[in-house]
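Form predicted alone, single chain, as structure tokens, below.
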Amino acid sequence: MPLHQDIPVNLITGFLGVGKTTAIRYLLGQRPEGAHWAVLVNEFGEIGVDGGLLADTGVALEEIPGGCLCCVSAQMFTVGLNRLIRAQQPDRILIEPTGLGHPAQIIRTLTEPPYAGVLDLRATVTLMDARHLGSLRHREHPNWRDQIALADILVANKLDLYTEADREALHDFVAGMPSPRPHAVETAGGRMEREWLDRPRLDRGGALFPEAREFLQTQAVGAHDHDHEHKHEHSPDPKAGDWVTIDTRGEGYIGRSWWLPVDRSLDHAALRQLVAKFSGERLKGLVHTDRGWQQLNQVDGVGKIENLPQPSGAIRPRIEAILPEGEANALQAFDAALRRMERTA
């Protein structure tokens, strides 16, 4: 079967915890009646928390685990994308790369054979948190710079949390961006306009900024200078009744993903205290507690546990934590505390 032709595609990118999945849910709620959209999600970990949060949207979903879209993940990306196109023949595809990903690699893949003429790559939407402008850890991270530099639409999300100084810093930052500057907007709660997706891509004359050129050249010669690896405690079996952990490391971060037993739950009060003490970069999850299903969502020490409707179909509880390199002890302590709160369901 030939590939479907000229399918509009958008990247919805941005650093860890800026609200990409929430924004995609908002966009999916605006899709035209009868339109068949599809979503491809790539995560730093390997258990699909974001995919789980999109599972009830009624769209075709393909998940590519394993962090950066390079090496094996790049091959998985093309296999998953081909499967999505052939099996679903969608009217539009939204691609959510990991917050630690290089969008330049994906853009190059989507605009060269065999996808040239099959996919119609439109505006790349980059979400950002203006509060990160005051953080050297973000400003100096090459992925953070890559994502913003390749934005056609730059969405400053979480506007409700900004101070006036944050907004002034944002306006100065956008004004100082090289031409052609992206269309910049401010929003909260991931609220997006569907029309943004069809804005044209910016004409950058075929030139990429230095970090993206260096990254693509590195990939072309087969090097792997960003040190990405995966370490499995054992193979994740969704039907298993025991704990499964998967460790990931790369881009200056370490991560651990947990599949939790399906026949047990967590102590809600203890979990709330543990989440409140978590000091890592990102914590997210779908878990079953003695008070029902809960969603974990924390960024830079700020977040919450909130009630989650009973998931449709069978779903295994899962958690993902991401911390800066050098905080392995904190990750081990979190793991131990998490296991101690297990209860029989």
Ligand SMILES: Nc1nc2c(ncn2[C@@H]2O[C@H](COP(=O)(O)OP(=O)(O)OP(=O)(O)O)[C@@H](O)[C@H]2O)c(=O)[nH]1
Given for the second form:
Amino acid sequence: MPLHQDIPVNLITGFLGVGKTTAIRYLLGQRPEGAHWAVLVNEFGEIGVDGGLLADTGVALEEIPGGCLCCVSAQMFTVGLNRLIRAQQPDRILIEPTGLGHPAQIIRTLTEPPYAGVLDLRATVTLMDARHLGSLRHREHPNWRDQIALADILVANKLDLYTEADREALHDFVAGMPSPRPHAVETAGGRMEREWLDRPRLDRGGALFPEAREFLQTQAVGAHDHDHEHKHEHSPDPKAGDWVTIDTRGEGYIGRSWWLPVDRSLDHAALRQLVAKFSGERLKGLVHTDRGWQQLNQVDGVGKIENLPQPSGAIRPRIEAILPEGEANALQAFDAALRRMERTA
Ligand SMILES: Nc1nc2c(ncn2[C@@H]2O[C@H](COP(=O)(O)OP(=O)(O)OP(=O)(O)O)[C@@H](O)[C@H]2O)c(=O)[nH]1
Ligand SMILES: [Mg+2]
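In place of the form predicted alone, the structure of the form predicted together with this ligand is requested.
Full assembly next; the chain just shown is listed first.
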């Protein structure tokens, strides 16, 4: 372990698609002059898209795809984190765990040896979408509950999409949270105050909420896999011309990651339609189309396809989809439709 001491670290948590990467981009724009920040992004899918979305910020970046940091990627997490600490000697590290992650275990890893004294874990910022308070699918998901229960700062993002009833539900929810309650704010576009990052973690007296306690009791650090199946493959050659897919499963979801051929593009109009009717939990991608590079995003039933500045260097187009378990047929149909829209670039 290097000699660097007490590097401030923050977890930026929250369920799939709530705006974590958007918030990190915003925070990176608030970096003090000359500050050297590093970001570690972890994704459920085997390829990962968020790193590509942060590449233009010039931040030191480490990507850990393939499941929750504390589970299947535990070893890669330590290797990636150590690499950031040693090679970058950052002034601050922001960590974005997958929206299907277990924050209690990650907090434990970051505050125990060998990281105790090397890292100084500060406020955990949990983003949420107040509209999910009315969704059983979210409220009954243990990871959704764990993330919110461990928030030091609870950020209700996407304020632009809330009704008055959503805001009332949010206020009631926060008022009903057990003490010590997080600092709760409402925002849009992931806009946050940099000062929040330096707030200390709330002292929960060592007590974790029931889900986390149960989880920690049954799992040895880094030695569990949560019924998460996946297959690791090395990143293929960015110049290669084949479709490569890698499947994953866990936390009640199935995921598929696609590397797309570099010498082909997708039909923009067909892709727009396909994204709009995608019915899974989360879809995102960086793809090349007949209208140039595009970023795909779908969450909460709303799909978007937006221009992406020409990526620097050779990047291989990629897509990540996450669907509830049991929707394998929808995934197959999506896969087939995607391949049908391939064009020679
Ligand atoms: N309307 C609206 N959209 C937002 C807001 N913040 C983020 N988004 C959009 O929500 C989508 C998901 O944002 P991300 O920042 O990628 O969310 P994430 O939590 O990092 O997603 P995962 O890493 O896949 O879990 C993107 O299309 C964003 O542009 C907001 O305040 N309002
Ligand atoms: Mg993200």
